[in-house]
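The form predicted alone is given below as one chain in structure tokens.
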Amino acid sequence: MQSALECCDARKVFYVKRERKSTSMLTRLFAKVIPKYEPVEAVDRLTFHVKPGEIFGILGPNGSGKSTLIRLISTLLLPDAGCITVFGHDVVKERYQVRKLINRVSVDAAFFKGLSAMENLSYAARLYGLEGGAWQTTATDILCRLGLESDKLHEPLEDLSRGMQQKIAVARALLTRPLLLLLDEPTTGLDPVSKRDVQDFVLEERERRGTTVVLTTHDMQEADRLCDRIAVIDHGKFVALDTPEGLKSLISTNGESVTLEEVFFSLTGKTLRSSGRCENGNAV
């Protein structure tokens, strides 16, 4: 069976400025004038591949490559190493297949403020050369499944609640019917509700069409209610890569139950004082 997203080696490295630490009034006019840059790997050597209708998580710490990562599966950033596919098409090579075959979800989603969700979702479709009839016909079906109130669909997106502006960001790319839906940490400061809708809706969508998913997130239930196998990833590399039980498993002792938390505090390194349970140090 042919994966819906492949990655092999992937890479991609960004030069940041390096601070001089000198006090000296000399060193610091010549850092301003040649400044030294050094080397992040972002995403460092990736190899992975995504099967068709699974709902595959990426968690990790703010800066561990998480956004870089769906950046380059959706075209947007070239892989500086590596090959990307997505349902066997290059990122590269064959960028406009793939961007045929995608759509993503970020957490700050751009909008015309000034305009209300149908107004930018019209928009929207005519960029993706649909029709009109059907594209409000899906549009508001998918609103409508979401939870939005049909008098808010022409209010100004400016008027509307956090929530409310996500909702509208997750209908328009579903408004292509993707095979594959990049979701960017995409219920970031939703209220419960709010974040419980959207997440059902990602259940429903594959359930109903096998669309699979690909999820970055900061929210542990999350991960452990969504997502099919979860990646830990730190410092560009991937750490860990199984089942949310599977996961558990790694650091469970004695067959104690263990949050998905406590296997993300005990993965990139950190301590989780509350429990007690996870030291210093790597598990893998």
Given for the second form:
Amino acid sequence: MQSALECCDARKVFYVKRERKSTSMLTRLFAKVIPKYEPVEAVDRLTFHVKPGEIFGILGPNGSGKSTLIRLISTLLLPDAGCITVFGHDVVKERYQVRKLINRVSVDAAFFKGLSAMENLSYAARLYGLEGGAWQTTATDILCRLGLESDKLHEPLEDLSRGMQQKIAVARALLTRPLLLLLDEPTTGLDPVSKRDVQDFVLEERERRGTTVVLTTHDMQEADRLCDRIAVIDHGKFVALDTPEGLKSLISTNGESVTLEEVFFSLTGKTLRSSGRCENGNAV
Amino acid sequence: MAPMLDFNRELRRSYALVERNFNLIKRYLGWEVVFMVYTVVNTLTIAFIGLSPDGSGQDRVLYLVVGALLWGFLSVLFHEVAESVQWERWEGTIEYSFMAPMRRFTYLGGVCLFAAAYGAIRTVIVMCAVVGIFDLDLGSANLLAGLIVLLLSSLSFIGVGLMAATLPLMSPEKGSQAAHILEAAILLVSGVYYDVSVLPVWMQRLSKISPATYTLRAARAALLDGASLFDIRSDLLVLLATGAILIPLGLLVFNQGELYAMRTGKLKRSG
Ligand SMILES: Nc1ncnc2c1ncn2[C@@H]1O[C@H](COP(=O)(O)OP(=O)(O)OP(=O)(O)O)[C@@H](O)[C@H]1O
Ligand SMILES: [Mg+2]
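Alright, leaving the form predicted alone aside, put up the form predicted in complex with the partner chain.
What follows is the entire complex, opening with the chain shown before.
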């Protein structure tokens, strides 16, 4: 069976300006004219695949490369090496094909804040070439299932709460009926009820349409509840990849039950400590 | 490589940009009115410079008004195209717009379509205000030739605008500033409010490579002296040729800029 997503040795390095520690005026001036760049391995040769209809979770500390990986898959970044395909289409060479199959929700609900939800959705629908009347029905249906009152849909988005904005972002992504849905921390900052609404909706979409989902999150319960398999990423590398149960059994000694949170600390805590970033040598 | 473009479908898609921008204008209508009033006042101020205390100098007024109106249109065109990326970057929507399965040509076509419509509306409003206050004699003007000059020069300005739009993709902070400098330089050397012959020789050389110089010369010939299309053919040819070069070049530069941004991670708002 064809994979929904395949990632072979994918790699992304960013070059970030490095402050030179110096007191000398001359070196400071020199640093301004010729800044020093330092490579950051955001995604470090990742290989994995996601089956159609699977919900694949990615857990990892801040700056571990989750969003970069999502951007590579969503054709917003070019990989430096390796190959990524979405339903057999290469994200670099067949960008246009891939774009038809995917959509994404990012942690910041990126909208024209002055426009209303409906105006923003109309813009998205037109970009994807959706037909006039049809998308409105789909949109109201999705928003209703997400528990958003319809009287809010014509107010400027800047007047809506973060939870509402995020739900509209979810609606925007689902409007185009993507086969692969990329969710980058979709529930960060949502209250428990809204969180549930979004999670239920993701499960329901998978049930209804067999949508494949790649989900990054900092919420361990969410990962446990939604994901079929979970990868734990740290410094751009997967340090573990298994089902939630499989991950738990990794650190569980003599059959005692552990939470995903404990797994996370155990897997990423160790790597943090070994990198020795604290001045006093203790783990953060 | 690319399959045959379904022109109608692409046009409908590019309308996404037009509708979105007009929605934004509706939303910030107050500011729109403020800018409009400012532009009208500015144009009137420039026009009054031409008038002598004894009431003579009507042709001087017309000379200035034509310059102000043309520059008004072309600078709006340039601005809207050049700032489109910067602005989407600032709103944070650029990743969503660029992730859509839409050819970049269509996206940019939408940006240009809006820019041209918006520029035309603004220019007509300013023109009405000016005509209402000054008793301008356009009896001998060749309006059709004037319009054609405007259309042809739009091509060049769109081309330059596309290149300027790429700048924020290369350097998020300095890109937009560079676009403003470029615009100011074009205003200085193109003879918008004066004849280019008054400029120092080195500036006159620059004026030769600014498409706006040919626009203004040809438009004034058509609108002030009633020159025919045949009379201004050499300027029209220059404008047509620069447009034919600058638009494909602009698209090419934009494409390269986008690839650069995708390689270095500059599409993102922060970082
Ligand atoms: N556009 C960019 N330009 C330069 N560096 C970047 C860019 N995007 C990410 N990085 C760097 O790459 C690394 C991984 O960042 P990324 O945003 O992928 O992490 P993340 O796992 O999504 O973090 P978070 O949980 O905070 O969202 C970080 O060191 C970050 O600074
Ligand atoms: Mg992230």
